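Take a look at this one chain, the form predicted alone, written out in structure tokens.
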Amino acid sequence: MVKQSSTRKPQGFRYEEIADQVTQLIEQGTYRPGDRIPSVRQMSLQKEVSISSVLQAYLLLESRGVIEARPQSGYYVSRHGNLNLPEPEVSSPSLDPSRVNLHELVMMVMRDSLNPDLAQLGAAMPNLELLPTERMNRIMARLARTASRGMHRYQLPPGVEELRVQIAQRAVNCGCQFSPSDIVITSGGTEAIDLCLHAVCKPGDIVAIESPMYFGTLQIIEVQGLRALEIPTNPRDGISLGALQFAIEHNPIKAVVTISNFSNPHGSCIPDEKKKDLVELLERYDIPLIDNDVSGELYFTEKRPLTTKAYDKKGLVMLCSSFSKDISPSLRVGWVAPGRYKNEVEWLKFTLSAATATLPQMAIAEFLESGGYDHQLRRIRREYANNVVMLSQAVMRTFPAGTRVTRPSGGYVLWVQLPENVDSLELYSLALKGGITLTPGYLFSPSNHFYNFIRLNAAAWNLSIERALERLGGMVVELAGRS
């Protein structure tokens, strides 16, 4: 009698099938980042397989970074996304400093970002639906009704004391020990960086920057007539200290600018030990570090990363931040802890804009003191962690082979490396015709180093955005297919 062949896979491969099925459920959104998946025993009963097969499957998913085990709790979908996604390459910019000339391109992109008829995948705007708008409106309305005439005075630098107290208290969570008197309130984070560069540089000076670097900072460098020296940067752990030291030894660098926690556009986060090494390196050469921590609170891990300011022993770190990403971009409230340069920054603040509006400062101070800010942050961290994973997985599904995507552990932007023959400006024009905006990589380098990169905003994820991304993927496929 001839034996019938079996179509069933050997038992040794059953765990791979289970791992693939769980991965598919996660990619489809059935299980989202942070969700608990079925226990080993539940999955064993559902799939009618042995517990050892399920354990093997879960161990495989752990090694891939898809799920994570929590002691005495079970298995959960990782908030870091699928760690097997191919990452962009480490940048390799020019060794020479460059003048910045990006304002026309920046203004074109920003104008398109205000068009409500376009699917907004470009500008790094927070998801307005996740902001505490109603709560802030109530606070400001009550303050406006009940506050004394003193609220209508100029709140000259350093700004409203109640707000500076709250900022100083929160700074303990990221390793900082400074007092309210060490803080200057600014009109947004951009002004904080502008004031810092004004305080330590003059036209023609060289500023070392991460490459790529947020185009808002590049605009400040352009306006001030400075020269930018791009330093190679890893998409996961930030600026290359070896390359930075080489640059310092061969150039008269006056300041270094970083976004050490969840950079824009990389999403990279410099490990805490490397932050310490960075600060110590600059201390040896007495070079100030201007560090933008605007996304530092938007972490997806269990613990907030420290700031470079936590390792500052000489007052050289000028830590900047704002509440634009997590409370309201329109209130225009930021701050800086400028270390030894506090007097210069205060004077420049008074000279350039006199004061930051009082009512928004008071409202944010009350929101922080009430505990509402912590509740708000927990909510948006969950949403942004999920949205980043969903967007990155959708990019890998719909974009052509050769595409690379960053793996941010905080913030809400993705840096996407396209096949080499795809020009991001050409893609930008094509996307506009299809009702989509994005941010071309040209904006993040004064030397046009990132022509085949784009930045995507993952602050929101819904069916409309998913369909827009599918259309965008089709455009990239079309451009990549041309010789």
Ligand SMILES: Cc1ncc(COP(=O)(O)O)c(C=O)c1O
Given for the second form:
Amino acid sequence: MVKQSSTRKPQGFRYEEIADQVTQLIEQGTYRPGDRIPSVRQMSLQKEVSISSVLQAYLLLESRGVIEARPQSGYYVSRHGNLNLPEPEVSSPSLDPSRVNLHELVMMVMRDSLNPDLAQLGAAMPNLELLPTERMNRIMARLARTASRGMHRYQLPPGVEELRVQIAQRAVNCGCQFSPSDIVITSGGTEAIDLCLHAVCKPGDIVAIESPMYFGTLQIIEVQGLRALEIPTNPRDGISLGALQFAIEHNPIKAVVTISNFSNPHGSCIPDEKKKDLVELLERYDIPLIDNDVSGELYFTEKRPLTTKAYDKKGLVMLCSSFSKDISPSLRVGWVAPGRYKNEVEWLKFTLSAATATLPQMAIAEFLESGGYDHQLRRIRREYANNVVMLSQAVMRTFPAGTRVTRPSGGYVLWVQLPENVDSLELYSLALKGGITLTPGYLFSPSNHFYNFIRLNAAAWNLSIERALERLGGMVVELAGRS
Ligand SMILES: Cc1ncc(COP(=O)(O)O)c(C=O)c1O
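Which structure goes with the form predicted together with the ligand, now that we have seen the form predicted alone?
All chains and molecules follow, beginning with the one already shown.
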């Protein structure tokens, strides 16, 4: 089994013992991410040790990222799940662009992700129990009862104005100065990305992408006949700017696609300063950046990270997002702020789907305006931060040595690197027979780069998921143990 950070040292210093005991309490779930741990004074009385020993223990845990001090308040369990777990390394994909051909595999995995008899660790479905379903149903029922005939006529892009006003107001929190007319409503984030790629590329063009990249975007690249150039990406702070610049200098790149806040599958977040450098780099070469911010609101830190759009001076950033992860994936409401490509995107939206259904747009606008969304977000951020830590700890308890796990600072997916001799498709078949679905790493690269990786959905954490994870760990141990 993977070595735990709580390895006991009975012969060690008193402060190390205390640090180990606190770590163990966190690992077994007594203290959860964001919980306050006993004060220095309480702990010193309880353990009958000096204040300075407890302080030393807490400093040690702070330096390991297990707890964090909050001025005037005390010590809290870190929300980043920052327990000493090994992380996957920076990816090192092929230097050549590839055609994408993943649709059969994607459709197989997606079909399994709808099977209610399987433990769902596969699709990046939000936890349905945490969505504001009843509230949205009530709003939609009232809107449907009172809707005028006008609501049923053909609508044109850019979409319902009340919703665009709400989106523009919220965007101030992530550094954007939008007018409602800067925004086009789409049918989910998927359509937003599709329209953006359509607006700036033609078949055969090369698009630079983070590696690994969410397979939905790879599917769009496949359908549009584009070629994907995978750029090495760090599981913590995202795309390598040096590698991207090298790629730009050696290839006619027509667009770059990133998920700069809580990427899927890495969970990485490009620090704000690096976002600025990324935008400036692309401005030098006049290349559009399509940045997918669907999980931007699901941060575990104190503050929302900014978006790349906050640094956009030339209108080259096309910021895409949706309400699928935090309100409802089935209402199919997303949006894009396409910058200088707004006319093309609006025209494409009109041509390809006329408009997004009006009622869901109105319902989401009302929910946002009522303040319900902020309340909803606070709740799911807390739950997801906790569930990500619980799932990663369970992986480290049950998977064999050689396993590595990302430490997302937002979102709800975990990217797990398995020992080199474990093939994720073989594991997928074995897991299905055992009643579990997961997403094999193959789906996240057009060049089969991640054969020994899997993505796990950490949106829900309960006893049956814990048991499924333990069974899955046993299967990985079995596959890793073969010669
Ligand atoms: C990174 C990312 N982008 C886009 C989507 C799809 O968004 P939507 O359902 O709004 O089309 C997903 C869904 O899993 C996703 O994870």
